[in-house]
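Take a look at this single chain, the form predicted alone, given in structure tokens.
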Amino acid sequence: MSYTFSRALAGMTGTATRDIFKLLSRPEIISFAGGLPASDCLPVAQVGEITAEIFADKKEALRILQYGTTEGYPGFRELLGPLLKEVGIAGMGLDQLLVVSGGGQGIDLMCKAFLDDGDAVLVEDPTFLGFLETVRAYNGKSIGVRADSDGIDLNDLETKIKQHKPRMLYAIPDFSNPTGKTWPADRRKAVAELAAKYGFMVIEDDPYCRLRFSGTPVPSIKSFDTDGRVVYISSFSKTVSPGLRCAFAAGSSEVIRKLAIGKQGADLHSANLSQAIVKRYLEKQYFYPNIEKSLPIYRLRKTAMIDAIRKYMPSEFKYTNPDGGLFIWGEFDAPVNTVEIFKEAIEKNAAYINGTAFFADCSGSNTLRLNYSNESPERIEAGIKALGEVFKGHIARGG
């Protein structure tokens, strides 16, 4: 049967990660493709304990099983203030906070609120592939901005602003997905100033900042926002559980109200149970101790991957060495096409994401993203060794 899909979805086939997950049912596949937090870090016992407590309280259980308010579960938003202060955002009222169903919904609502057909959106090249897909769904146009080892290039950014008059800029300034880079404070301040000067919105996507295992924390872009142009989105997916789909957006009251209207038409409100679980998780002081327990695990796995890259990957492979987060980004100074080679890598029981999925213009066929968070150090070494053999073979044959 032939279907006529909307223009927004007709050209969309799903992100590269969704397609790759279909290939990973074999347990022997060593996957560096996803962005999953370590299974060892998921607080199974604590969430089980909290859920039992919630349903032992009949009054709260009945509240959870009924419809809730779009803005968030009662008492939950009040607990977000200390988390925001840690990234330099102070004085946010409840009318400036909206609970959303994962950071992805916050991104979707921003696109719904600000994008019309053909509107330009600037992104650091490369950037999160899920954001590029969302912009396509709203018939927007993503335009890449050059980056260096410290993130977005401010000169190229202002050039692109003048050239394209964007409605929005999307940024992951802490341990970027896919590169693992962290923007210094001066670039964050400059981005907030450019947004005020030229009148565009900034989506600051920050799911990773608490997964820092070296270096010094940097204030958020939102902390430098004096014009209400930055909306800060943060998620509990990497610090509590991705399955709970619990996140929040912080911005001006006018913008948050508009996002709430958009959310009402999407899902009315985020799941009461998920919000209640995270609320109690924060109240019972489980949040920070579990992060402290998790950081050595991530540090060990990142170190294992860096060591394996140095040992097994070809010298033409250049890579980032992040201070936190979940990803290492690699680029070949050689005729290597990571799209074409992926099938051979799978045959060697190792998987990655090719870099073209992260570029606004689908370039970057010599790049790839590696995730180290959800495999053991032993499997990381074995997987990188397998990839090294594949890539060295292609380089020896001339591509």
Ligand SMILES: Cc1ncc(COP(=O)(O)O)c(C=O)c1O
Second form
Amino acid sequence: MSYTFSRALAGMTGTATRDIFKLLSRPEIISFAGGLPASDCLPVAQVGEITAEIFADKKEALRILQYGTTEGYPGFRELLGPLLKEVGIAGMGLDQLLVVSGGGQGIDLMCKAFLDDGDAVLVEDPTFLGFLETVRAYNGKSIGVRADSDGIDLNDLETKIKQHKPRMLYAIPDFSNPTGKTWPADRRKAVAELAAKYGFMVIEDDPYCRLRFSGTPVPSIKSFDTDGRVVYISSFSKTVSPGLRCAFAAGSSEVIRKLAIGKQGADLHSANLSQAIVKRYLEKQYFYPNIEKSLPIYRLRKTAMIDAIRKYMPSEFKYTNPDGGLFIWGEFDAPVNTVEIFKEAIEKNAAYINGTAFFADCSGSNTLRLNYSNESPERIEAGIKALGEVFKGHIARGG
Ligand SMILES: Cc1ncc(COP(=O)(O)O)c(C=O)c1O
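Return one more block: the form predicted in complex with this ligand, after the form predicted alone shown previously.
Expanding to the full complex; the earlier chain stays at the top.
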């Protein structure tokens, strides 16, 4: 059968990550390719207990099994204020908050609300590949902005703003996926000011700020927004469970209203059960203790990966050493093509994601992303050792 798909989706064949996941079902493969929270950190017992409590209460059970409101499950948005305060965002009213089905939906709704065909969107290069795909699906055009070790380069940002007149800037200022980089406060403030000066929207995507195992928290871009230009999106995927698909967007009431209209056409509302579970999870004070329990696990795994990189990877491999999040980013100062070498790595039972998927112009064939959150320290060492042998072999043979 030959289908005529839309122009937006016809050229898309599935993200690098999703395709790689299929390859990774073999248990012998040590995978640094995903972005999953550690299975050991998922709150199985607490969510089981909460779900039983919810369904023991007939009134609440009926409310959950019925249609809900687009904005969110009753009482849930009221609990988000303290979480926002922690990142410097104070005084948000309920009309400035929208519950969404994962941060991914928040991104999608922002593109739906603000992008027309051919509109430019600026991104820090490299950036979250899911965002690049969403922009493509709305026929927008992602343009990469240079970055240094502290994140987005403000000079290049202003040049590209003048050149492309973007509708939006997409930012992951805390422990970025894919680089693990965190922007200092002055860059965040400058970005909020540039958005006000040139009149574009900022999506601040922040799933990782609570996964900090060293250093000091930095206020959000949204905390510097005096103009209603920044929409802050936060997700419970990495702090409670990705399977619950529970996240929220915070912005001006006018923008939130528009996102809610977009959401009505997408899924009407996020699942009541997931929202009720996360609501009780917060009320029962399970949220912070569970994160506190998870952080040493992530710290240990990151340290194991950094130690293994130092020991086994070639000296031409330059890498980030983040204070939190789930990812290390690497770049070769040598003619190494991570796209071509991937097959050989899989044959040696180790997987990574090549970096090209994270660049707006699909460059970066000498780069890769390594995820450390969902493998044990022993398997991390074995996997990096295998990758080290593969890459050293290539460099020795001249690329
Ligand atoms: C930067 C970033 N944004 C959004 C998402 C999507 O997360 P969610 O599960 O909340 O849709 C991810 C997931 O890995 C991510 O890394």
